[in-house]
Structure formats: C-alpha cells, structure tokens
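In structure tokens, the next block holds one chain alone, the form predicted alone.
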Amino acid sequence: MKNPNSLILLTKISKNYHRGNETVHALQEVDLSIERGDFIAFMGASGSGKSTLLNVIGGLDQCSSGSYLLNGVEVSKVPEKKWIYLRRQWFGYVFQSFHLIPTLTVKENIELPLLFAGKQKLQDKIHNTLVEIGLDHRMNHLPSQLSGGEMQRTAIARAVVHNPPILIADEPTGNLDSENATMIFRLFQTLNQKHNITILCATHDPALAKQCSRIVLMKDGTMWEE
C-alpha cells in the first residue's frame, strides 16, 4: 500500500525515448514507495530501466508521464531552473565511473559540492567526511594516484558531504573487484545507518543486493519488489 506521506512517491511513472521511427518504452506506468532511511537495490538486466528510473528519481532525466511527489511536493514537470536547487538540496550521486576531476586533489574534488552552493568555510566538515571515509592520509593526492576503491570512496564523500537527504548510486561498484565492491557497500551501510541516508542503488550483484534493507527488481520497464 502506498503511503502518501513517503519521502518520494511515484504514481504510474512512464519515460519513452523516439528512436527513428521506433518507440522506447524505457519506464511503463511505475508505482513505488520510498521511506526515510530505506536502502533500496535496484536490479534487472542492462536495459531494464535501472538507470533512467533512477535518473528521473535525481531530476537528472523527466517522466514523459505520471506523478512524482518529493517529500510530497510534486517534482514531475517542474523547470531545469528549479531541479538545480532541488538536486543540490535533496541528493547526492554516485556513478561507475567516477567522474572526478583528474586535476584536483581528493580534498579539492570534495570541496566542489560546498563551492558550488556558496558554503566555503566548511574545513572541519570536508575532514570529519574524510576520515569518516578513510582516506585523511590521501587528501592531497590526485585521483591517477588512487586505487579503483579510493576513487569511488571519494566520489562518495563528495555525493554526501553537503548532507543530502538522498544518495543516488548508479552501478557504484561496476569498475570495482570484490573486496572493494564490498568495502564500498559497508561504507553505504554506515551511511545509511548512521546518518539515515537514504540510499538507492542499481547493481547487478545479488551478494550486494541481499545487505540492501529492499530489493526492487526491473525488466523492460517495469518493476515488481522482491
């Protein structure tokens, strides 16, 4: 049963692409229920909506159809302009492949976040997020001086170091072996429990998924929960 006091509550959300002449239902009439604190695995095939789900969750993509209520507000159709304030308000987000700017240092790839929202004197909150991460000792390195597991553990620290509400993680650990996927997933679950970050996650690993408080399965589009 849907509750309608969920921090995110999706009603029939459909998202279709043109390709040519062909129509791609990427997303068919989704129903899901987000709580506070949940930390939720999103699984399914490549193709299966995992991404654009969770794109159009973060603003980073808009349904073509249904109703979107953010902390019961509806989000669906409103402008980029207001995203902007809505993303940097409400998530934080993770992807496989990084992103961090190669000429910055760890510390300085951190720091982006709080620059970009005007916070400049934060230097005991950038510290507290880099020892809570573990790497205090790298904070000076660049990211070609890193190892897989400590790029994608700053990338973390910069999702979550302005205190988002929200943590968005699209294939978190798809670049990563074993034991860092591992130690990247006890890192989500000291977030999530510690600080109650709600956490979704695409992944294509069931040994991850099972550490998941949810599991929501994909395919063509459509989902169910397992």
Ligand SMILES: Nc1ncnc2c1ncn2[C@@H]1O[C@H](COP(=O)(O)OP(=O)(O)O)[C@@H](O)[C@H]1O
Contents of the next structure:
Amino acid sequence: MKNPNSLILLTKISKNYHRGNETVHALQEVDLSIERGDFIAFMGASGSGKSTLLNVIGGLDQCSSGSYLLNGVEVSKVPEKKWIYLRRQWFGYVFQSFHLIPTLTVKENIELPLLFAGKQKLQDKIHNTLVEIGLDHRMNHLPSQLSGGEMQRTAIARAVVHNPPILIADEPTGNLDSENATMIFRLFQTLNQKHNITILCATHDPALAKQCSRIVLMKDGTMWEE
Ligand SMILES: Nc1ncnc2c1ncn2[C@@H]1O[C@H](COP(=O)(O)OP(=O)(O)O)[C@@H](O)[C@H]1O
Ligand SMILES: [Mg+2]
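The structure above corresponds to the form predicted alone; please give the structure of the form predicted together with this ligand next.
Zooming out: every chain and molecule, the one shown earlier first.
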C-alpha cells in the first residue's frame, strides 16, 4: 500500500544509461516505499542495479523517469543546484573504498562535512561521534595509519556527524574481513536503533543482510522484497 507520508516513495522509477548505441536499463519501473527507521539491505548480483538505485535515492544521479517523493516532496526533477542542499540536509554516504582524504587526520576528515555545511566545528559533537564510533584514541592518526575497519568507521563518523536522517551505504563491508564487517554492522544497528537513522545498505553478505529489518532483492534493474 502506498503511503504518501513515507520518508521515501519511488513510483515506476527507471534509469537508462547509454553506452554507444546500446541502452542499459539499470532500473526498470521500480516501486519502493521506505519508512523512517527502516534498515534495508539491497542484495543482488553485480550489475543488478543496487548502486544505481542508491545513487538515485541519494541524489548522486538522476532517474530517467518516474516519481521520487522525499518526505512528500517530488525531487525527481530537482536541478543539481538544489540537490546540493538536499544532500546535505538528508543524507550521509558511505562507500566500499572509504574515500577518506589521506592528508587529513581522522578528526579532520570527520570535521569536513560541518565545514562544508557552514556549521561551526562543534567540538563536542565531533568528540561524541568519535567516542561512539570507537575511534577517539585514533583521532590524530592519518588514514594510512589505520586498519580497513578503522578507515570505514572514520568514513561512517564523517557521514553521520551532521545528523542526516538517512545513511546510504554502498557495499560498505566489501573491502573488509568478516570481523570488521560484523563491527560495521553493529555500528549501523546502534545508529539505527539509538539515533533512528534510516539505513539503506547494498551488500553481498546474506549473514549481514539478515540483521537488517528489510531485505530487498534486485535483478536486472527490478526488485522484490523477501
Ligand atoms: N555510468 C554508467 N554508464 C553506463 N552503464 C552503467 C553506468 N553505471 C552503471 N551502469 C550499468 O547499469 C547496470 C547496473 O549497475 P549498478 O547499479 O552499478 O549495479 P550493482 O551496483 O548492483 O553492481 C549495469 O549493467 C552497469 O553496467
Ligand atoms: Mg554497485
């Protein structure tokens, strides 16, 4: 049942890419509603459309057709200039390859979104985030001095330091061993349960996906729910 009050409501969203003469149908008229507090795993083979979907939802890419309501507001045709603000207001992003700035310390990496948002460096907030993520003892280290798990935890701290309602994570454990992957998911559960952050996570790991509140399966740009 469609609920117009959903946090996110996608209706017949398609995304086509053009490669030479070929058209790739990366998303084919997908419908999806996401409620506040959901923790959703998106699973499916490589090329099934997980990243495309997360990029469309997170405003990193625009759909070709369909309707996208974010908190009741149609955003599918919002120009890039406005998306800059929507991204800051609504989303944090975590990627497989961390994307930390190598010349900045852990603490400086985490401060970055606050600077971009024109907010003061909220020292308490940054410190609390570091403690919550378990990296307060590493705050003056450079990324090169961290383990993979610590790098990803830094990236997660950076993604949530400005209190976004939605965290988008595209295969966040893809470069981690199972122990660190488990730790990242434990952190997601804390963020989800304690701070009510809605989490949208692409993953290949069924054991991790089972810990989410919903599992959406994808194949060839279509989706269904378990
Ligand atoms: N920028 C792009 N240009 C052309 N084709 C793309 C682009 N990004 C993704 N695709 C294609 O879209 C389909 C879905 O890709 P993607 O969303 O990355 O899948 P997944 O994240 O599940 O591996 C694939 O066929 C992929 O090759
Ligand atoms: Mg992908």
